[in-house]
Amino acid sequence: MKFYIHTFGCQMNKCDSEHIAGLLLSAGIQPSNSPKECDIIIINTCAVRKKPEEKLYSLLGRLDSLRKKKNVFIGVVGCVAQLYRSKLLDKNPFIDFVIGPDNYWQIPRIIPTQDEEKFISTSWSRDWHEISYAQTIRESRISGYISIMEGCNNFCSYCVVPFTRGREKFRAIENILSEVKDLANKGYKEIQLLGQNVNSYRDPKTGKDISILLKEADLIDGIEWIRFITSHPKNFTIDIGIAMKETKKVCHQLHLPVQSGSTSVLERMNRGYTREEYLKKIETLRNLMPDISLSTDIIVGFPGETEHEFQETLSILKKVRFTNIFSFRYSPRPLTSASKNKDSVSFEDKKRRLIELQALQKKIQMETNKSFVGRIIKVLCLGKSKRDPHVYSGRNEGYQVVNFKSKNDVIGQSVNVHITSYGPYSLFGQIAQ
């Protein structure tokens, strides 16, 4: 028996899929890279935006055709599964099971039987379900994901996460550090600590926060770089910034979603901070770490967003000069308070604003990347370039993509790269002599 997992969404979803794969393998079911060769297909879903949800239904249509040719067991898990539950089965009766993010541990016990009865499990628990990291099947042998918390208590007005991932709960710090040590012993060079809001992390037993976790993880031999994502500006404290500065392995790189550069929009979004407060935190971070690389998320066309408010978002890009951004048109999500308001910004205006925003950011990234030419920087090589098999690819401390030439195989190694050219989305160079 073989399984195939298709994953939509963020690093958290990818990490969840690695756990699910490990659980299935432990049950004696083998992984496959092709859904056509499988007996079991699992789709791990994302509900943060409308687009990945639409992709899910498109994929389900193709799988329905496949199922008519072959007896295959199909399951939908993750955020869309949690959000719609039995409605997914009503719309797609060929689905065999629907499981939410808090119930992945049940998958091995339902799959081997393949009962005709449909299975739905979307209950919540206040306790952390510890899945053995020894069972995890990781996509990378170089950079490893480690979950440290789950859920969110912030209830931003546009965000469905509290309804799909539930309230915040935290993993024991001893288990997190044990997994870091395990990855270090296996030769991993980088770890990424994950959570919907990592800044709110508190060890259930001791109350140790994320700043202490970073310091204790920093003491583990073998790991070279430590990253953490995603941070909420409201919960980002000076202690976290100091921990980043004082540790040797925590990268001077931070993803800090601003969402909008307008205080009035931020208030309607229920973000819990103003434009000025966000910029003050950026100033503090740059005073602590002048070399810090910052990325962010931005939504354009939020209900009621005026042209002036949009221009404030453009101005914050010019002021902060993010290394990278993830930008989206607003789309209403079920159950959120913003979805009850009229989606007043036209699609044409949303589209225009997104294009304008991305054009400005592209210009900023070109200017930033140009400044790297002639420099020698440390790069963790993650593999070969997808476009050119003769070129290696990796990331620097600032999480920028770096493609480079090397006579030797350096995958999994940290190397010094002399930057010779650049584009808006990556740097290019060669191994420094």
Given for the second form:
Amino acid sequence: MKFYIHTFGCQMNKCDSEHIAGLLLSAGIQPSNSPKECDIIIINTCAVRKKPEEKLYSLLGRLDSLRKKKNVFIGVVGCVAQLYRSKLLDKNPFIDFVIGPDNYWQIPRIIPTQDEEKFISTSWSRDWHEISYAQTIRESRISGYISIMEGCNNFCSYCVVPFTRGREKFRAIENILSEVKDLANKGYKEIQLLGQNVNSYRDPKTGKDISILLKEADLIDGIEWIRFITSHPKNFTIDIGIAMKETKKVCHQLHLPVQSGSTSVLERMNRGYTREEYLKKIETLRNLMPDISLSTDIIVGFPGETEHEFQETLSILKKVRFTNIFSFRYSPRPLTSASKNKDSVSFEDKKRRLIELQALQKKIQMETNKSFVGRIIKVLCLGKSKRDPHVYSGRNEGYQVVNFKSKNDVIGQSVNVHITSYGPYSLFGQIAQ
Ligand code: 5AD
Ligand code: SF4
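For comparison with the form predicted alone, provide the form predicted in complex with 5'-deoxyadenosine.
Expanding to the full complex; the earlier chain stays at the top.
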């Protein structure tokens, strides 16, 4: 028997899919790269914005036709599964099971039997459910995801995540560190510690926080770079900044979603900080680590966002000069408090604001990337460039994409690259002699 997993969404979902694949393998089911040649198809879904949810429905349409030709067992898991539960089955009767993010451990129990009965599991547990990582099938053999917490207690007014991932729960520090050691022993060079709100991490037994976790992970031999994502500005403390500065392996790189540059919008978003408080944290971080590379998330067109409030978002981009941003048009999500207000900014205005924002950021990135030309920087080679098989591709400490030429195969190695040119989204160079 063979399975295929289609994953929508963030690193957290990719990490979950790697564990689901491991669970299936331990139940004797083999991975397959093709949905047409497998017996079980699992779709790991994302509910954070309307777009990935719509993509899921079009994929389900295609699976419905596949199911008519071939007998496959189809499961929908993840955030959309958690959100709509049995309604998904009512609308798509060909789905065999629906499992929420808190219940993946049940997968090996249900799949081998392939019962006629539909299976729905979307209950919450208050405590962390440890899944053995021994069999996890990871996409990369160089950079590995490690989950440290789940859920979110923040209830930002636009965000569905607290309703799909539930309240915060934390993984035991000894299990996190033993997974880091396991990856180091397997030759991994980089780890990414994951959670919806990693700054609120607390070891359930000892209360050790993320700054201590970073310091303890830093002592593990073999790993060269440690990253952590996602940080909430409200919970980002000076201790975390100091841990980043004082450790050897924790990258001077931080994703710190600001969402808007306007204090009034931030208040309506229930973010728990003002524009000035965010900028103060950035200043503190840059004083600690002048070389820090910062990225962020931005939502344009939040209900009631005025032209002036949008200009404040543009101005925060000019002030901070992020290395990279992820920007989105606001879309109302089920159960969120913002969805009760009128989605008042027109689609045209959202579209125009997004284009303007992205054009400004592109200009900033061109300027930042230009300043790298002539420098020799450390790059972890993660594979070959998708466009050109003679070009290798990796990331620098600041998590920028670096494409480079090399005579030898250096995949999985840290190499020095001499930067010779650039574009808005990547740097280009050749291995330094
Ligand atoms: N509309 C648009 N973007 C959203 N995000 C979260 N919820 C919404 C929404 N309703 C964005 C935020 C978040 C990222 C993961 O997705 O910027 O940080
Ligand atoms: Fe959503 Fe806010 Fe929690 Fe992030 S912090 S997952 S944006 S509710």
